Structure formats: structure tokens, C-alpha cells
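The chain below stands alone and is given as C-alpha cells, in the form predicted alone.
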Amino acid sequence: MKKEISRKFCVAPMMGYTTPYARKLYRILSSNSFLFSEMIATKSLIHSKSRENIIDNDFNNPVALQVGGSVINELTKSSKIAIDYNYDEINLNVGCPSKAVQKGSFGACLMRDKILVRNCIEALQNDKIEATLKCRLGLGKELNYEFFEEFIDEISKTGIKFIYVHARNAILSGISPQGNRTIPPLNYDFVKKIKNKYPNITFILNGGIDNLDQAKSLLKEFDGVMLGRLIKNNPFVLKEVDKIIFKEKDKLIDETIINNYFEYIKPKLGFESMFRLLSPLLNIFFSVPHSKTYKSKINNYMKEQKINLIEDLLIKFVSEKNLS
């Protein structure tokens, strides 16, 4: 049976970042945020021998598994795998504009074929897991509300309940995936308009939200918000989410948080690279003044596989900085 879950605040799927290890850290920091895996191609999900390291959940719920694909039987198998790994949701990526993704016939390019996307969502659906969609407003440089509405109208025929909208177009050639996160103009009004037309669908807003005060303000008009880069650059901002968005008591950042995370990753040394295990924490150094010394020491400790010294150093760093 599907659970009733808040999607008021979601951490966006980010390739190379929202790994099982990052999600463990995010969950330690926030009890209420709705988490996403990085996008995983259905073929990798079904056939990869290292699948465990890619999609391990470890009770980080609520959490969604995001997949990229357009082959119906692969999507059906992927949905069953998501259930087996205790995910609450399986989400179809129809927003990624990268050339590699286009070559695989999934991501944003699927918005050209709304019938196919409807069929894909239907392939993911069953009574044990929520099947959802993440999309853009449209394709190309020119915004077109009619195109967006016709796309959502077709998808709505599946009975879908949750759609995440990156409120920009995707430009499929001429700019990079990074450029696609900033260059196409934002249009929140399209999302407001579609939300009013389809009140039975929960629309979660993604794109251009760069602080928690803005997120809180947008929740007055939207069903939920999704943030990515803010969390990637400083995951410790998540400790504020439960207080600001969910009205819970303030959560102190202390050595317990670091200890809990290292307790989780230490048994995985030898099975997984130290960099991949530590990368969610290393992002706390993003744009922090005078952090070069810490970075240099951690780099040396990583080469020497001195995990305990890295833990001590991170505890010292966290205690000296106000990370929020």
C-alpha cells in the first residue's frame, strides 16, 4: 500500500551527487525532506553488477528512485526493483538535456512524444509504489504554454498524482547541461496556471530556488519545492529545513552528526572508494573562506586511507564554522 508522504521540501536528483551515501547524510540532517536518487538508466538498473552500490536505500525513506528510460518492459522491471529496495516512489526523468541521455532516448527529448511518456508512466504504475514524473516546461528557446498544457493533459490520463516541474525549457543543442540549469528563463507562472487547471495533481516547483527563505515563501503558492545545488554545495543547510519548513525544533550541528555518518561509511571501505564515501561531506568546503588547509590535509589523509584522522578533522571544521 502507498504511504501518505509530504513532498513539501524535496532534494533534487543530481547525477554524481545524490548517491546512497549522500542520502544517508541528508537523512541524518533532516528527518522530513523527501530525497531522490541520482538518475539511473533502466538498463543499468536491471543489468549492472554493481547495482547494490548505486541504489542501496538503507531506510532513508521517504525517498524516490529516479530512472531514465523509454523501453516499456524495462520500466516495468525497474518499478519492481524499486519496490524490492523499499523506495516510496519511482520517478521518470523527462528533464535531463544531456547529449548522452538523448542518445539513450530518454530525458528531456521525450517531451517531443507525449503519448510515449504517458505509456512510460503507465508501465511504472502499480499499487505498491507511486509513479511520478519530472519534466521541463518545454523544448527550445521559446516558451509555449499551450505545448506544456497539452503535454500535462496527456500525462494526466494516467491518473498521475505528482509531477515535478523544472520551470524552464530544455535546450537540446548548443548549451551544456549546466547551462540548461541557468540560461533558459524561469517561468513560475506556467506552473501556477497548470496547477489551477489540474487540482488533483500535486505540482512541485524546481528551478532557481537558492535559499530556504525563498523556498518557504514559494510554498504559499505551490504544493512543494525542490532544491538541488544549494544542498549539494552545503548539505548542512538541511538541518534548517525541519525548523523553517516543518516547524520543528532547531537541530544543532555537532560531532554526533559526523560520528553517525562515519559509523555508516566505515564498514564500506574496501568495497567503495573513499572519495565516493566522503564526497557528500567534502562539499561543506564550497565557498567557505580559509578552507584550503583543510582540503589539503583531507586530500593527504585520503591518499593514506586515514579515515579516523579525516573524521577528527571534519569534527574540528564543523565546530569552528557556523554551517547553515
Ligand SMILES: Cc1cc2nc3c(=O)[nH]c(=O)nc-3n(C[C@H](O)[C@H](O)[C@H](O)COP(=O)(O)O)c2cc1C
Contents of the next structure:
Amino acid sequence: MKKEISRKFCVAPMMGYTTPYARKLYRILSSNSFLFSEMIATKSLIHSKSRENIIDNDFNNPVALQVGGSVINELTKSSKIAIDYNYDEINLNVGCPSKAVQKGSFGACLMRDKILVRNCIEALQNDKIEATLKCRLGLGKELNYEFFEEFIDEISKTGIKFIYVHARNAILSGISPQGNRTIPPLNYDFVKKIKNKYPNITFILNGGIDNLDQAKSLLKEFDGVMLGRLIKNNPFVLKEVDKIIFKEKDKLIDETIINNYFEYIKPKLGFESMFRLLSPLLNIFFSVPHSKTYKSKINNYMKEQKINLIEDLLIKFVSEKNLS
Ligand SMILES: Cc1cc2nc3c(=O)[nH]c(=O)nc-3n(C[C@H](O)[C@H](O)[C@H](O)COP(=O)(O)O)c2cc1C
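Form predicted alone done; form predicted together with the ligand now:
After this comes the whole thing, all chains and molecules, with the earlier chain placed first.
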């Protein structure tokens, strides 16, 4: 059975960032945000020896596993893996424009073939897990509503319930993945229009939302929002999400947050690099004045793999700086 879950506020999938460790921190900071893994190629998901590390969930639900792929039987297997690891959703990425991803025949280039995408979604679907899609508005320099509408018309035949739209085109040659997140213009109106055509599909708006007040105001018109770079640059923004979006009590940044996080990462040391384990939490220094001494001490402790000393220092930091 699928659970009823709020996708009002989603943290976007981000390769190299939305690791299991980052998701642990996000969940400590916000109980209500809907989380995503990084995109994982179906082949790696099925064959990788380090699968355990890549997709560990540790009950950080609600959470989606995002996959990249277009081979039907691999997608079906991936969906089963997502169920085994207690994910709430499996999401197909048809928005990533990178060259490597195009070579593997997945990501945004799949938007050229809406029937294949429809088949891919059907391969992910079963009665235990929600199969969803993350797409762009279209391909190339010109925005074209008809293209977007015809694409969604085809996908809607699967009975899909949730579609995340990065509300700009992908340009598949001549610009980098970074450029593809800023150069093609945003168009939220396309999402508004398609949402009116398909009231039974929840469309989640993504792209260019750079503060929580904007997110809150967009929620008056859209069913859900998805934010990426704001959270990547400062995960501690999530502390405000339960208060501003879900009207719950404010959370304090205190010793418990640090303790909970270290409890999760300590057993991973030896299997995972110290940097990957700690980097989500080290954003705690974001725009806190006079934290230079702390940062340089932590750098030294990281080189010496002294995780307990780092934990003690961060506890001292939060109590001294009185972060609210
Ligand atoms: C570093 C980085 C990695 C990303 N990796 C993925 C990914 O794995 N899968 C995906 O669908 N989108 C990926 N994206 C795109 C984001 O999910 C999101 O669509 C995009 O950043 C726009 O949202 P924003 O303006 O809130 O950042 C990535 C973005 C960034 C910045």
C-alpha cells in the first residue's frame, strides 16, 4: 500500500550533494520536507558493490530514490530495490542535460521520445511504490508549450500522480549542466497551464526558487515546490521550513542536532571519506561571523581523522554562537 505523503516542500535531487549523509541532516532539520536521493544510474543501482552506502535510507522518509535509465528491465529491478530500501517513491530523471548522461541514453534527451518515457514509467510502476517523473519544459532554445503539453499527454496515460517540473528547457549541446540551470529562461506559466489541464496529477514546481518566502507564496498557486541550490548552499534553511511552510514550532540548532548527525555518520567512517561524511554539516558555518578558527581546527582534525574532536568542537560552536 502506498502512503499519503505531503510533497508540498521538496528538496531537489542533486548529484554529489543529496547523499545519505546530507539527507540525514535534512531530516534532522525538517520533519516535513520530502527528500530525494542523488540520481543513480540503474546499472549502478543494480550492480554496484557499494549500493548499501549509495542508497542507505535509515528511515529518513518521506524520501524518493531518483534513477537515470531507459532499459525497461533495469527500471523494473530498480523499483524493487527502492521498495527493499524502504523508499516511498521512485523517480525517473528526464531533466539532466549532461553529456555523460546523454551517452548512457538517459536524462533530458529522453524527452525526445515521449513513448519511451511512458514505457519507462510503466516499468517502474507497481502497487507498493509511487513512480514519478522529473522533467524539463522541453528541449533546445525555443520554449514551446505544445511540445510540453504533448509530452505530458503521453505520460498521463500511465496514470502517474506526481510530476516534478524544472520549469525551463534543457539545451543539450553548447552549454554545461550549470549553464542549463541558469541560461534557459524559466516559465512557471507552462506549469500552471498543464496543472489546469490535469487536475488529477500533482505538478511540483522547480527552478529558481531562492528563498522560503517565495516558496510560500508560490504554494498559493502550485501544489508543491522543489528547491535545490538554496538547500545545497545552506541546508540550515531547512530549519525554517517546518515553521514557515508547515506552521510548526521553531527548531533550535543545538547539541542534539550535532549528536544525532554524528551518531549516524560515525559507523560509516572507514567505508566513506571523512569529507563526504562531514560536508553537509560543515555548512553550519554559512554566514556565521568569526568562525574561521573553528573551520581551520576542523580541517586539521579531518586530516587526522579525529571525528570525536570534531563533534566536540561543533557542539562548542553551536552553544557559543547561540544559533537560532
Ligand atoms: C549540484 C547539482 C546537482 C544536480 N543533480 C541532479 C540530479 O542528480 N538529478 C536531477 O533531477 N536534478 C539534478 N540537479 C537539478 C536540481 O534537481 C534542480 O532541478 C535544479 O537545481 C533547479 O532547482 P533550483 O533552482 O532550486 O536549484 C542538480 C542540481 C545541482 C545544483
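Only the largest set of C-alpha atoms that superpose within 1.5 Å between the two forms is called the rigid core. Keep in mind the model is a prediction, meaning the values are calculated, not measured. Positions refer to the first chain, counted from 1.
Ile315: CA moves 2 Å or more between these two forms after rigid-core fitting.
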